[in-house]
Structure formats: structure tokens, C-alpha cells
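Next comes just one chain, in C-alpha cells: the form predicted alone.
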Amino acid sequence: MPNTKSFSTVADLQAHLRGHAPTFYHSSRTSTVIPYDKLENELKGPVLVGDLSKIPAEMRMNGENLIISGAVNWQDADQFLKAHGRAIMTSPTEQLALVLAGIATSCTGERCFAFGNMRQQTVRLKYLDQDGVEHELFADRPFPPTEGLDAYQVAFAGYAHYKNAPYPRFEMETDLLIGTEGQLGIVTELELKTTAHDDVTHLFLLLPRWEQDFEPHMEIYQAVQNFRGSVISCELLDSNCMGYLKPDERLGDGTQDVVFLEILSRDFEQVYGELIGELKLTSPESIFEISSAKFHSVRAGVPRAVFEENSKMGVKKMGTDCQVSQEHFADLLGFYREISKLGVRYNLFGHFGDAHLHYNYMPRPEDTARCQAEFEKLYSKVLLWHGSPFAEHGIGLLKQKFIKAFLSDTQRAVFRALKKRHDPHSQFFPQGFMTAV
């Protein structure tokens, strides 16, 4: 492991920036992008690991928004909410995860489907500069003059329906830290959007095994379009997934694909009755109501399976954050199909309703090489779909190699405008994909 430095108080923080020690910084330890346990195979040169975690955590509300300062997670602003009769409009699947950070990622999580991702949500926010000196950005201000800036938005236009796009948006004053991966400073706080804390149903419904069949997925896919809003998330694990559950906590009968809905409470009769009537594919029969704490434990029970086993293995986590358009997810689909065959376990789940899904290898060592190069053809199919192949995760470290493509000189432009003006000392997550790719 590199030489780590903790921080106890954002003071510390702000002394250690004006030294100008090239540092990667983290908090929870939850990313999939950033192998924390191989740190020092792949932090090259003299680089500092800088731990946030122990800045002391604060929560305020601000009329309906909540202000976020220190090491606060999901699980604790959405108990905080509930007192105060709100609820958070993010539920990434690993709860423990700092809220701050999913800031540098633009996580997204299951809430995406009705309430859109970070930077849709955020308000304004604090950072530190490379000098430890904190500035305050605005979601409703537009981003600073930047060389290039006008050939980027251009460019990032055919994306801007996507969670997150192969690069940061950069157009708003708030975009500079968001999906920035800490590359141009350190968010201390944030003012976040909150939504009333209303009460939801949670219905699954059993699926055949998407390998064989996926038109009954494409078909509640496309029905569930019309209730955004009122279907708040649209998840997806298949029948892979349910071998990492204990027995007892699968659905069906174990051996069939599960799509997840929630449903604000209040319109479940009228979604209920308008939705799973356009389903000609799924029986009614197949369709079930499910507990809120049964539903986030099989939801979130399955990745952290998945990254335990692959630590035992020994390898890299190998799995796709991919998200496509409408057009081209059957397109998606059969392509997992097809690298399905390769004779490596995996499994595929994620935010079904988004068409951005997870699908993961589980390979021994010896078959990571394979798995790479099946990746590395799935990332050129999504380069022609004009899809976003990081939407949610960020590029970290492990996937840096994949990005390369999707960025020109015009993205590399800006980039390097931005690392001079913010980062003259290159002091910031030094290998990251602004520097690095």
C-alpha cells in the first residue's frame, strides 16, 4: 500500500493542499473503478493516498434541500431525511458509500430513473482548491470561460440524455467537480434537492432467462417509459444473480430473471392496472409484491457478493457500466448474449429502465485475458451506438484503457485547460483520465 495520510478535519486537509503533494484522495473504499488492494501496482511515482473518511460528518436542511459537509454516507442522509419528512433522490446500491464522493463519480443509482443523476440534483456546492482555499459554485451559473469550451458542448450535445457521458458535461458552474473524479479540487459540501418522503410499493416480476429470451424484458422496458415519476426505479437481476443469495432470500424459484419496480404508493392502482396491461408477455400470475427492506437486501446482496468473490479470486473486477439509447439496448442485449458464450460464469444486473446495465465476468485468473478482449469489442459496439460506456462508476484507474476512444482532441483540449488553471502542480489524482488518457 503507498504511504496514506489521514485526515481528521478539513483544516488538515487545507494545510496539506498547500504543500502540493501529488495525492489520490478517497473516503469509503467502495469504488469499482480504483483496485484498492493493488494501489501501489498501479499508483505510479511518488503519490500520496489521502483518506477523507474521518472528517467529521454534518447535516442541516435548508428548507426542502440538504446540506452535506464531511464523511456523511447514503444510509445516514436517508434516515436524516426521513425525521424531516424527505427522502434522498439517489439510492446508490452500496449505501456505506460517502455522499461527497459520489459527487467526484456523478453516481447515479436506482433513483435515476425518476429523478435524473448528481448534477440534477445538486444545488451548489464548496470546494478546495490547490491552495486550500475553499469556493462555492452554483448549479444555476454557467461554467467559466474555458479555451474550447464552445467545440466540447458541441460535442458532448449528442449525449446529453445520458446519466453521465463518456466526459463531464462542463455546463454549469457546479459541472467542474462533478464526474471530475477529484482531478481539480476537493468538494467539502453540498447542497443537494430532496423529494417528499412519500410511501412506495415494490412489485418483481419473474422473467425467462434473458440468454434464451429477452422480449418479455423489451417489452416491460419500453412500457415503463410512460411512468417515469411514478415509477421510481427499474432494476434488473438475472437468474445468475440469484445463486449468490442464500436460498431463502430468492425469488422465484431461483432459476428466473427478476425485474424490480417502485412505485409511488399513491398512483400503484393506476400503474398497476395501465402498465401490466400492455404486458402481453408476462402473466399477471408472474407478478408479485415485495417488502422495501426485502427488495434494497436482494438489490444490494448481489454486487457485494460479486466483488467479495472476485477479491478471492484474486482478480480485477471485470464487469461493464454501459448505457445505450433506446434504439440500440436490444442491440445491447444480444451482444451480452453472444460474450455469454464464452464458457465464463458472469452475471448481469443493474438499472433496467435506464437500458444501463452491469453485466460481470467471473473469471479464474486464467480467463481474465479472454474476458478483456470480449470487453474490448463490446466498448467498440458502444462507440458506434453513440452510447456512454462509463455512466455511472466513473474510469478511475481500470478503465482508462476503454475511454481512450471515446475522447478527441477537442475533450483533451479542454481538459488540459482546466488541469492548468486548477491543478498547476498536478497534485490531484495525478493518473486520472483528464492527465492520463
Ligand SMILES: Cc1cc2nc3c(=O)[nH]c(=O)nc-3n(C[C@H](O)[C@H](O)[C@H](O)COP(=O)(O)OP(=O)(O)OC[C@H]3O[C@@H](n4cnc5c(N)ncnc54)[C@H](O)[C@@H]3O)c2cc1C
Contents of the next structure:
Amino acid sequence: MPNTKSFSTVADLQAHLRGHAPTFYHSSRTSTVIPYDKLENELKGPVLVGDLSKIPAEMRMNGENLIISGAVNWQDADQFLKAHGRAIMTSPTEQLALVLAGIATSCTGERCFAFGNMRQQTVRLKYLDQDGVEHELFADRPFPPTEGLDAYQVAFAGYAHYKNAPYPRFEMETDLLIGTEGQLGIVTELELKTTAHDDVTHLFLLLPRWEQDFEPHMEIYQAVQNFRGSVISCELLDSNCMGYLKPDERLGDGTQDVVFLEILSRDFEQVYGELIGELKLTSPESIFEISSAKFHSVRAGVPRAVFEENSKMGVKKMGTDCQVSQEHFADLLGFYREISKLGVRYNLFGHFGDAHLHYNYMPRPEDTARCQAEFEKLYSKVLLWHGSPFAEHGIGLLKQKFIKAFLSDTQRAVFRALKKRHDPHSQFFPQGFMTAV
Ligand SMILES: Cc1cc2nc3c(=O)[nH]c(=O)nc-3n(C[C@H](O)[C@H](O)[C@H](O)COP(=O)(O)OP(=O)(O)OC[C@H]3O[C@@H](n4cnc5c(N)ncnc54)[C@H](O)[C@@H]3O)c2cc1C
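Given the form predicted alone above, produce the structure of the same protein in the form predicted together with this ligand.
Shown next: the complete complex, the earlier chain at its head.
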């Protein structure tokens, strides 16, 4: 393990920043694109590891907005809001991740379907710069003039409808820290919009295995697009995921795919009548209610189990994070169907309503090169479809190889200018994508 320095106050952190030591800073270490168990092999040169997860947590309300500083995780933020009749809009499936890190990773999640990504909920933030000085940025002020920015924004326009594009947005002032993975400063405070704590109803729909027939899936996908807002989230766990759940948590007979819908209870009758009742390829006998607690436990249980199995097998996680446009969603499923024939165990789950799924190979160490080759083919397709290859989990260290083809001099020029201005000593995550690719 590289030398680790843990910070128990912001003042500690400021003192460390003034020394300009190259450091990889982390919060809860739930990122799937940083190989935390092998950091000593991955971090090159004299890079320290800086632990931000001990900085005292603070929360307060500003009207309906939530202000967070320090090491607050999503679960605690939601509990705090509940006492104020409010709720988090979008959070990652992994609720133990820290909220401030969510800015760095531009996190999204299930409820992104109704509420958009975390960036859209950010009102303002504070960050520490290279000298440990705190600055405040606002989401309603434009990004400051930067060399090459006009061309960058023109290129970005084609990706504007994705949760996260292949590169950060750099449109408003707060974007400096959003999705830049800690390469330009350390986020210390955040003001977030919240939503009312409304009653919701969760349903699950049992479907045939997508490998055999994904027409019923596509029918639901198309239908649900007109109900964003009343439907808060629309998620998939395929039949291969069921084996990762405890026997009493499995849904159906364990051989079917499952689509979940989270519906505002006050709109339930309308959604049932106009959306679910209109489905031709899913019968009412295949639709069931599930408690909110069970939904969350089942939904989060699968990616956690996949993550743990990969670690146990000693392989890097081999999962995808691609989002495509509506017109290419069937192409994406068709492609996954083809690569599922490789003879390596796999599973498919994720943010179905947003055409954003995680396909995971579960390889033995000797299978990894073959799986990698399939993923390389996938990224060529995603490039062709003008899709987003890493719409949620970011690039970190593990996806740098694959992001290269999505970047050109247009993006690299802006990365260079920003790194020069905000990180002249290369002290913030020196191996991050802004310099490495
Ligand atoms: C089971 C599982 C499910 C997941 N589901 C989702 C999901 O639905 N949506 C999603 O978006 N992600 C998801 N993730 C990925 C992960 O939870 C998110 O990326 C999360 O935002 C990381 O938070 P963290 O506190 O663990 O950050 P870390 O892993 O500690 O750090 C992540 C990155 O952020 C940087 N960073 C951390 N804190 C700061 C800070 N204060 N200032 C500047 N930079 C900082 C680090 O340098 C690093 O580059 C999932 C992960 C797992 C294991």
C-alpha cells in the first residue's frame, strides 16, 4: 500500500495541500474504476494516498436545499432529509459512498430517470485549490473563459442528453469539479436541491430471459419514456443476477428477468391504467408489488456481490457502463446477446429506463483477455452509435485505455489548459485521465 495520510480536519488537508505533494485523494473507496486493492501496483511514482473519509460530517438545510460538508454518505443524507420531509433526488446504488465524492465522479443513479443527474441538482459548491485556499462556485454562472473551450462545447453538444458524456461538461462554473475525479481540487462543501418525501410504490415485472427474447423488455422501455416523473426509476436485474441473491430474496422462479418500476403512489392508478395495463407482451399475472426496503436490498445486493466475487477471483472488474440513445438500445441488447455466447459467466443489470446497463463478465483470471477483446468491440460500436461509454462510474484508472478513442485534441487542449491553471504542481491525482490519455 502506498503511503497513506488521513485527514481529520479541513485545516489538516489545507496544510497538506500547501506542500504540493502528489496525492490520490479518496472518500469511501467504492469507485469501481479505481483498483483500491491493488493501488500500490497502479500508482506510479511517489504518489501519496489521501483519505478524506474522516473529515467531520455536517448537514444543514437552506430552505429546501441540503448543505453538506465533510464525510457524509448518501444513506445519512437521506435520513437527515426525511426528518425535514425531504428526500435526495439522485444517489448512487451504493449508499455508503460519500456525497462530496459524487461531485467528483458526477454520480447518477436509479432516480436519475425522473430527476436527472447529480449535476442538475447542484446549486453551489466549495473546493480547496492547489494552495489549500477555499473557493466557492455557483451552478448559475458560466464556466470561465478557457483556451479551446468553444470547440470543446461544440463537440459536447452531441452528448448533452447523456447522463455523463465521455468527457466533463464544462458549461457552468461548478463543472470545474463535476466529473473531473479530483484532478482539479478537493470538494469540501455542497448545496444540493432536494425533493419532497413522497410515498412511492415499487412493482416488479417478470420477463423472459433477454438472451432469448427482448421484445417484452423493449415494449416496457418504450412505454415508460412518457411517464418520467410519475415513474421515478426503471431498473433491470436479469435472470443471471438471481443467483447472487439470498434464496429468500430471489424473485419469480429464478429463471426470469426482472424489471422494477418505482412509481409515485399518488400517480399509481394512472400509471397502472395507461402504462402497465397497455403492455401487450407482459401479462398482469407477471406483475407484483415489492416493498421499498426489499427493492433496495435486492438492487444493491447484486452489484455488491459481483464486485466481491471479482475481488475474490483476483480479477479486475470486467463490467460495462454504456448508455446509448433510444434508437440504439435494441442494438446494444443485440450486441450483449452476441458476446454472451463467449462461454464465460455473465450477468446484466442497471438503469434500464435510461438505456444504460452494466454487462458483467465473471471471468476466471485466464478468461480476462478474451473478455477484454469483446469489450473492445463493444466500445467501437458505442463510438459508432455516438453513445456514452462510461455514463456513471467514470474513468478512474481502469477505463483509461478505452476512453482514448472518444477523445481528440479538442478535449485534450482544454484538459491541458485546466491542469496548467489549477494543478501546476501535478498534486491532484497525477495519473488521472486529464493527463494520462
Ligand atoms: C455496488 C456499487 C454500486 C454503485 N452504483 C453506482 C451508481 O448507481 N451510480 C454511480 O454514479 N456510481 C455508482 N457506483 C460507483 C461509486 O459508488 C461512485 O462513483 C461514488 O460516487 C464514489 O464515492 P466514494 O465516496 O466511494 O468515492 P471514492 O471511490 O473514494 O473516490 C472516487 C473518485 O472521486 C475522487 N474524490 C473523492 N472524494 C473527493 C473530494 N471530496 N473531492 C474531489 N475528489 C474526490 C477520488 O479521487 C476518486 O477519483 C457504485 C459502486 C458500487 C460498488
